[in-house]
Structure formats: structure tokens, C-alpha cells
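Okay, so here's just one chain, in C-alpha cells, the form predicted on its own.
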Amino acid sequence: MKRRVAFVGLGLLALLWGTSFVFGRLAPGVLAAHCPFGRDVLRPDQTVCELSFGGLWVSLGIGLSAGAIATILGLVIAASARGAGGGAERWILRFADSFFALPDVLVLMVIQLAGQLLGDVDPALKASPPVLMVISLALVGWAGPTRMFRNRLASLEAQEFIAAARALGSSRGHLLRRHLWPGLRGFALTVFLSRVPAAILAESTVSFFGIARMEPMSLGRYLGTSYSALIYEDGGRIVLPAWGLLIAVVLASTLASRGLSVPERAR
């Protein structure tokens, strides 16, 4: 049952990304000609479907990429800290906790502004908005996974079969590859999937303050810039579809993470 839930969540994510890419990138005319929500009052040359559903694949791509990088960074740093042990582990975790305590949105805004300023000063260093957003989100999001992976590793290493493997002379690399990684796979996928909706919300928050220059228009940027449409009488038809898509992404990510969080031996 848990596997089916995970497959439903992953399938919904794939369906959302695939259909958004097809109609938003390859066949945008379909969304322009057949949109039940009409045209955007702030951008009358485009429909609500083009801006919201057509930009979903961009936000999902950013969220998946940033989540993957942040998860890998957290896993590598946590494994390195556990391997070093002692004072090195304590200092690494203190640094991660200190970074985690910083306000994510503020740090994200600073990184975005610094990247944009660097690109304006030297065009050779200019990064495309999606790449800059992925890097910014990954730099902001590594600390939380680091702490979670460290705690997970500590819990796994406290089990008796790990002590038995150490007593038999297993190296740190062998323990991680053969005994710890099977118990980390589902957990790592859960951490990764939890970063996707968080990344979209962070992107929308930065866009709300007018900092992100996301082109093509992403769902996150549309969420952050469409609030002013609520002053119009029919503003709900502009804002609600985008929020509905975000809820669908959160639901799909939650279903997938719940199914994948089951321990390997329970499967």
C-alpha cells in the first residue's frame, strides 16, 4: 500500500511536469486558445493558463534540481562529520545549526542580489535566472538536511548489527555502502521531495519582493507577482489556479515522501 502511495505521488509529479512542459514549452498555443480562466489583467497579452500551468515545469525543474543538490550536500557533509567524529563533527554541526538559524528568505535574497550584481559587473560571470535560483536555493537549503542525515546516521549506527560489523573489521566505507545506505535511501528521497514545494514557495517569496528575474515565467514567480490582481473584482480567477497547482505539487510530494519513508526492512 505504501509503495502504491509513493507511485501515485511520483506519477502525479511526473504528469504535472510533463504536461506543463508540453503545453507550456512545445505547444503554448493550446493554453492561449483554450483557457477557461481568461486573460491575466496584469499581462493582457497572455492567459492565466499560460502563466500558471505553463510555468509549472520551470518551478518543478528548479525545485527538483535545488532539492537534489541540497540533499546531496547535506548527505555528504553529514557522512563526513560522522566519519571525522569528535570535535570536527561538533564544529560542523554547530556551523550547520548557525546557518540553519538564519532567515532563509533573507539569505536567498542576498545571494540572488549578489549573483545578479556580479553578472551586471562582468557579463562573463552572468548566470541564467533558473541556474542562479537553483544555486541560491541549494546554498540556503543544505543545513536542514545535514542535521537530519546526521541524526539518522547516529540512529542507524547505534544498532547492534553495525557494532557487530565493526567488530568484524568492516571499514567506514564498507559500513556506509553495505549497511547504512540501505537504511538511508528512503529517508534521502523523503528529504529530497520535501524540498520541492519549499523551493517553489521560497522562489515565490523572492519574486514577491521583485528580486528574482525568472524567465521564462515560472509558477513561483507568478505566485509572487499576481497578488495585486486581487484588487480587481475577478482577481480570484487569476490567483486561485496558481495556488491550486501549488497544492497539487505539495500533495504529490507528500504522497511520494510518505510512501518512500518506510524502512527498507518493512518493505
Second form
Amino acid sequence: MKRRVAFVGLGLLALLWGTSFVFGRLAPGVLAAHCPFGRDVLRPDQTVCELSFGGLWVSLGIGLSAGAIATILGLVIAASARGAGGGAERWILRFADSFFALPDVLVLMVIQLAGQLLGDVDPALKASPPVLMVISLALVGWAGPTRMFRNRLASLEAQEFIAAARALGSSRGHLLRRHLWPGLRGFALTVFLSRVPAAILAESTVSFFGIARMEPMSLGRYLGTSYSALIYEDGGRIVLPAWGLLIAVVLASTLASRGLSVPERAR
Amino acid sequence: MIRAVALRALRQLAIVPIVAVASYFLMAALPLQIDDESKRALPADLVASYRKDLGLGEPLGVLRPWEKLFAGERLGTSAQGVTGAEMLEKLAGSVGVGLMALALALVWAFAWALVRVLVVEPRSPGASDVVPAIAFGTPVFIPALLLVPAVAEAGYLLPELAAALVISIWPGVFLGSLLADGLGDELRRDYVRTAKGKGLAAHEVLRRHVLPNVLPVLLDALGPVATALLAGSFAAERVLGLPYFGQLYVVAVLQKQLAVVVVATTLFASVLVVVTVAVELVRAFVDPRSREERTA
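Switch over from the form predicted on its own to the form predicted in complex with the partner chain, please.
Next comes the full complex, this chain leading.
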């Protein structure tokens, strides 16, 4: 049952990304010609479907990339901290905690601003908006996974089969590869999937503040810059489709991570 | 017990100087220029003013924003800069909104947990994921905007209460989901069956036995929730026109008031450290297991 829930979530995510990529990137004419929500008010040359559904693959791409980098960073830092142990581990965790203590959006705004300024001053350092957004989100998102992976590793290492493997002379690398990683794999996927909607929401909020300069238009930026239409007559047709898509992404990620969070042995 | 909590508080306090130094060096690394289409370099006197404001190139320059703050000088290089007193006033406003939001979030949490355990899960278990998805998938600025007519035109709601209302939704549903998970686990345990078998009323079992075992789960989540409330207040303050800390921070970032950003970031971290220490104190009183863990 749980595995089926995970497949439904992953399938929905893949479907959303795939159809958005096909109709947003490869065949944009379809969304331009057949959009029940009509044209956008701020960008009248494009339809609401082109901007919202057509931008979904950009937001999902950013969320998936940033989530993957943040998860890998968290995993590597947590494993290094556990390997180092003692004072080094405590200080790494304290640094992660101090990063985690700050609201994502606050740090994201500062990193975006820094990236944009660096790019403006030195064109060699200029990153494209999606790349800058992925880097910013990954730099913001590593601390939470680090703390979670470290706790998971600590609890796995306290188990008897690890003590037995150590007693038989297993090296740290062997322990990590053969004994710890299988217990960590499902958890890592869950953490990764939970980062995806968080990244899209953060991107949307930063766009709302007028700081991100995302091109091509992403779902997050569209929602963050067109939300004000909601209080005008007929504005619901502009905001509600994008809002609904964001909720669908959150629901798909939740279902997938909930299904994957079941321990391997319980299946 | 007091010693353990004090030690924990000291460890948390170490976060504040780390944030102060990290935010200073991040700000100090930013290039300075005018943000218009021509991307011109700033005039030399303005660059000098920026450098002086942030203490760049000075020995112990990292302390420069704090020196200005404690001397009562205006932080920032223009009239938009703020004094320490003004900053604290704005912080108090945001913390007030945050505390109202926390109280509301706890109300939503208990309400959602009870609805989920008693109504949603027995009838349609799959539906219990939909409400959290809607709550999490709704950026704060959307419900804030929907409340604007009630605040600005009709005057039915105080802007502060409206802000607290909108930023409490997701944390409330998140806490409620945790609470419901905890309640579901606890209600299946033997001690609940025993208490009911001995004739204790269902609400008494819940109040005297189950809730004390579930509360630590809520306490664990309060730190991230406090962060979410403060982050949410940024957007809500902007939409509802509240002149508090979130607005100050966003304007400081947009106008590159670097010293304001450094001090404001550190103050944010300090507020969150205070929240964490307060949670530890509450935990030490309500959860005997935490006292055992620390004395062991």
C-alpha cells in the first residue's frame, strides 16, 4: 500500500514535469492556442497556461536540482562529521545549526543579491538566473538535511550489526557503503523529495520580493509576481491555476516521500 | 536540571557570534555599485561611506556595525538607515505578531489533530495529506492579499492580527499533523486500553495520559516553526503594510544597507536562540524523560 502511494507521488511528479516540458518548451503553441484561462494581464502576449503550466518544468527542474545538491551536501557533511567525531563534529553541527536557525528566505535574498552583484561587476562570474537560483537554494538548504542525516547515522551506528561489523574489522568506508547506506537510502530520498516543494516556494517568495530575476519564466516567479491580480475582478483565473499547480507539486512530493519513508524491512 | 538547561543555552548562544561574523564577511564581500541599467560604479565618497559604515579595511572591522549600534548612531549610509532603538522597536512589533501567530498556530494544531484523528482518518485516510499540501503549497502572500480588503477597506481586522492569522496557517497544520501522528501512536498503546478498562472517561485519558506523552513532539518542532513564523512575517508585513522588522530587512537588502543587514540577521538569530532556550526550559518542566536523559 505504502509503496503504491510512493509510486503515485513519483508518477504525478514525473507527469507534471514531462507534460510541462513538452508543452512549455517543445510545443508552446498548444498552450498558446488552447488555454481556457485566457491571456495574462501583465504579459498580454502570453496566455496564463504558457506562463503557469509552461513554467512548471523550470520550477520543478530548479527544485529537483537544488534538492539533490542540498541532499548530497548534507549527506557528505554529515558523514564527514560522524567520521571526524568529537569536537570537530560538534562544531560542524553548531555551524549547521546556526545556518538552519536563519529563515531560508532571508539567507536566499542575501545570496541572490550577492550573486547578482558579482555577475554585474565581473561578467566572468555571471551565472544564468536558473543556475544562480539552484546554487542559492542548495546553499540555503544543506543545513537541515545535514542535521537529519547526522542523527540518522548516529542512531544506525548505535545498532548491534554495526558494532559486529566493527568488531570484525570493517573499515569506515566499508561500513558506510555496505551497512549504513542501505539504511540511509530511503531516508535520503525522503529528505530530497521534501526539499523540492520547499525550494519552489522559496523561489516564489524571493520573486515576490522582487529580488530574483528568473528567465525563462518559472511557476514560482509567475506566482510571486502576478499574485496581486487576485484582488481584481476576474483575477482568480490568473492566480488560481498556478496556485493549484504548486499544491499538486506539494501533494505529489508528500505522497512520494511518505511512501518511501517506510523502513526497508517493514515492506 | 538548571545546570543542564544553562549548558544547553550556552551552546545555543555560540550560534549568535557565528551568524554575526558570517553575515559580516558575506556582506563585506559584496561589490558596490549603483543598481541601474548602466551599472555604474559608485562615486568615491559614497564608496568611502559604505566602507566606513561596515568598517571595511579596519582592524576589528567586524565590530564596526555593533560599535555604531551601541553608540546610538544611525546604521546605514542614508536617511533610510536606522538606530538601534528603532530596530528594537520594529523587532518588538514582529515578535508580537509572531507570538500571536504562535498562539493561533497552536489552536489550529489541536483543532486539525482532533479533526484528522477523529473524522478524516476513520472515513478517508488518504485525505489527511491534502490539507497539509494545501497549507504548505500556499505562499503567505496569497492569503495575506485576500485579507487586504478586510483590513484596509472594511477595517474589520487589525493588520497585525491579519498577519498573525495568515502566517499561522502552515505552522498550525504542520504541528497538527505531528500531533495527530503522535496521538495515533499513543492511542494504540496498552496503557490507554488499561486506563479505559479501569473506567476512566475518554477525555480524561486524553488529558491526563495521552497529551503529556505527545507534547514533547510539539516542543521538538517549535524551533523550525518559530523560523517559519518569522520568515512568513516578511511577506505578510509587506502585503499588509506593517512597518516592522520584516519590512526593515527586505528594504535593507534591496537598498544594500549592509550594516543593517548584518545587525538584523544577528538579531534574528538571537531571537531564535531565545526561542530554543525557552523550548528547552519548557521541555525540562513538562517532560520528565528529558531530565533523566540529561542527568544520566
